[in-house]
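Have a look below at one chain only, the form predicted alone, in structure tokens format.
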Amino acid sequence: MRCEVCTDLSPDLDCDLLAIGVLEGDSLPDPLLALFGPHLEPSYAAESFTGRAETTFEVHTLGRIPARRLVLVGLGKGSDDEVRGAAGRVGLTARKAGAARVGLDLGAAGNAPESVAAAVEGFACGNYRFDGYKDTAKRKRACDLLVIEGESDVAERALVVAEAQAWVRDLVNEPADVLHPESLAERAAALAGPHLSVDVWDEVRLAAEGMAGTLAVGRASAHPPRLIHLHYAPESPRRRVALVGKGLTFDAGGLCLKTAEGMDTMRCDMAGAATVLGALKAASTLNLPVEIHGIVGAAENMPGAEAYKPGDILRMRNGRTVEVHNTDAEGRLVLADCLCFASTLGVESCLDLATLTGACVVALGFRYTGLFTEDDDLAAEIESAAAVAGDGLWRLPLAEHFRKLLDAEWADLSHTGPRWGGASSAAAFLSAFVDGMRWAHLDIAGPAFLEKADRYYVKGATGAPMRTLLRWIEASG
């Protein structure tokens, strides 16, 4: 999709669909009254369209403007997040209609930089579909050109973010027979370019580096595990950070086998990894002045003769021993290896992302990422970034008593705790493998993959919270 900016988006724009934003309680825009007058007002009143957020009203154009479709979209009070949601609904409408050229007028919400960025990001999210495996006759055309009022550099930056988020969604939506540890590493390697290098560790290197968790989880699969290390090194970086992503390309639960229903969407268990890769892709394109290490642990968790077992004791990279109790709690073992490695890189801060626990979904639902950290300043930074990015985020407790729940009989710690507080005890387990850097854990099990459409997202991957990562990185610079 291309994005074209202008100083005055008039109803005369030649496009397939023209969308005009209306603030809650406002009257119809004067240009529309002049064009449609008596035709529009009665139907407008009959539909009780008031500009409330998450509402739209389609107007028959009667050939009076070049656009074949005219849509009024509610902006609510006009906050950036409401603008993002309104634009997302326009994107949904445009894709359903197969509109190739779309004009988006934010109306009284204005063309401030954050509003324009939110609109471009939201529209792209709504316009997205994963339909490459469908018959071509069943696909709806995506938007080729979005025209909006604003500043070109703001729109271009937002388009880079939107394209990276769509790339993440494509990656997460790929079926597991296409995307496995080796092919995920190939997708990551393709991102290499100026200032961005990619190093892939095979199972021999993993063994040499003491990555016992990753090797245990992946050893029953026909597709061996990989560690993917991306390093973005701009000139004169202002800070050094690390992003760590869980890359379970399929999770059958190992010997503690999931149900058939539970496996149905487990291709999404690498959403943390995809989000990290997408953030590196966007950061390098935007030339952000922050050095970033992206670390992905990629594996398939399968049953089989070589599968790791409940009762196994693993000696991890940092020397700690871990007692295994449930092979379906595999992600934390892979992340532990990655966090040990990140701790050796001299970074100041590290964020890990993982579709880690069902407990977090039970606590927060599908719109919120769980944030775990004992660093109040880091928590505030991430919360601020999420607020600007429009990603739902909620801080959950990470206290000493959760670590005590992981006391083990025969090893240094158990890798699972009791059922209650499962998201916090999982975060407590990860904290045992962090050394010498500020750290936060983001449990994205809820918002990363939707079982049904919600707001401007269709069913499937969302790419959340990649926008938050980029905002946090930019603020770090």
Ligand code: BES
Contents of the next structure:
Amino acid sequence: MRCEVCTDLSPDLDCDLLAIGVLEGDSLPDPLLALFGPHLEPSYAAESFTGRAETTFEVHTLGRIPARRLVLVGLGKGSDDEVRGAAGRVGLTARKAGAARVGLDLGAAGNAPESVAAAVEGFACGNYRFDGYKDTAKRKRACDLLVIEGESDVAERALVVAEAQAWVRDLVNEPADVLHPESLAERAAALAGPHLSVDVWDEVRLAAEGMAGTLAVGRASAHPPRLIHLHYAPESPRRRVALVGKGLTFDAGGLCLKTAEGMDTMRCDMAGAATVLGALKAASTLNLPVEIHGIVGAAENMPGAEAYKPGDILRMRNGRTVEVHNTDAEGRLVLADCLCFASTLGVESCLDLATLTGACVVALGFRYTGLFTEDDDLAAEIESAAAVAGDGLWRLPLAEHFRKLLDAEWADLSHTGPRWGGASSAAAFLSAFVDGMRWAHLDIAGPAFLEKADRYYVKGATGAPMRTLLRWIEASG
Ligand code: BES
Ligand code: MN
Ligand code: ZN
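Just the form predicted alone so far, so send over the form predicted together with this ligand.
Time for the whole complex; same chain goes first.
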């Protein structure tokens, strides 16, 4: 999609769909009233369209403007998040209509740089579909030109972010037969550029590096595990960070096999990895002045003759021994290796992203990422980045109490705790593998992949919270 910015978007714009934002309780902009006034006001009053957020009203154009469709979209009070939601609705409507050229006029609510960014990002999210495997006759055309009021550099940045987010969603939606650890590594390798290097460790290197968790989890799969290390190194970076992603290209549960229903969407279990890759793709395109290590642990968790077993004891990279219980708690073993590795890179801060626990979905549902850290400053940074990015995020406890729940009989620690508080004990497990850096864990099991459409996201992968990562990286200085 291209984006064209202008200072004053006229109703005469030549496009397939023209969308006009209306603040709650406001009347329509004058040029529109002049064109449609007598006919329009009673009809939308009858439909009780008042500009409330998350509502739209389609107007028959009667051939009075070049656009074939005219849609009024409610902006509520005009907050950035309401703007993002309204633009998202327009994106959804445009895709349903197959509109190739779209004009989006947000009036006064859309003037600030943050709201232009929110509008472009929201529109692109709404316009996204994963339909490459459908009959071409059944596919709806994506928008290829969005015309909007605002500043071009803001729109340019937002487009890069939007494109990266769509790239993440494609990766997560891709079937696990296509996207396994090796092909995930290939997709990552394709991101390499002038300041971005990509290094892939195969199973031989993984063994040499002591990555016991990743090897155990990936052992029963026909597709061997990989560690993917991206390094974005701009000139004179302001600081150095690491992003770690869980890359389970499929999670069958291992010997502790999931139910058919439980594994139906488990191709989404590499969403943390995809989100990290997408953030690096965008950060390097935007030349952000922060050095970033991206570390992805990629494996497929399968049952089989070679599978790791309950009762196994793993000696991890940092020397700690771990007692395996439920082989479906595989993500934390892979992440433990990645966090050990990240701890050797001399970064100041490290965030990990993982579709880690069903318990987090029980606690927070599908709109909120669970945030776990004992560092209040880091928590505040991430919370404010999420607020700007429009990603739901909520802090949950991580304290000594949860580490005690992992006491083991025969090894240094158990890899699972009791069922209750499962999202926090998973985070506590990870904390045992972090050394010498600020660290936060983001459990994205809910928001990464939706069971049903929500806001500007259709069912399936969302790419959330990639925008939060970028805002956090950009805010650092
Ligand atoms: N990948 C799952 C978590 C998950 C659940 C992601 C639902 C997305 C949606 C993870 O590997 C898992 O199976 N976790 C177990 C841990 C348990 C065995 C301690 C869980 O949450 O049930
Ligand atoms: Mn699992
Ligand atoms: Zn998993």
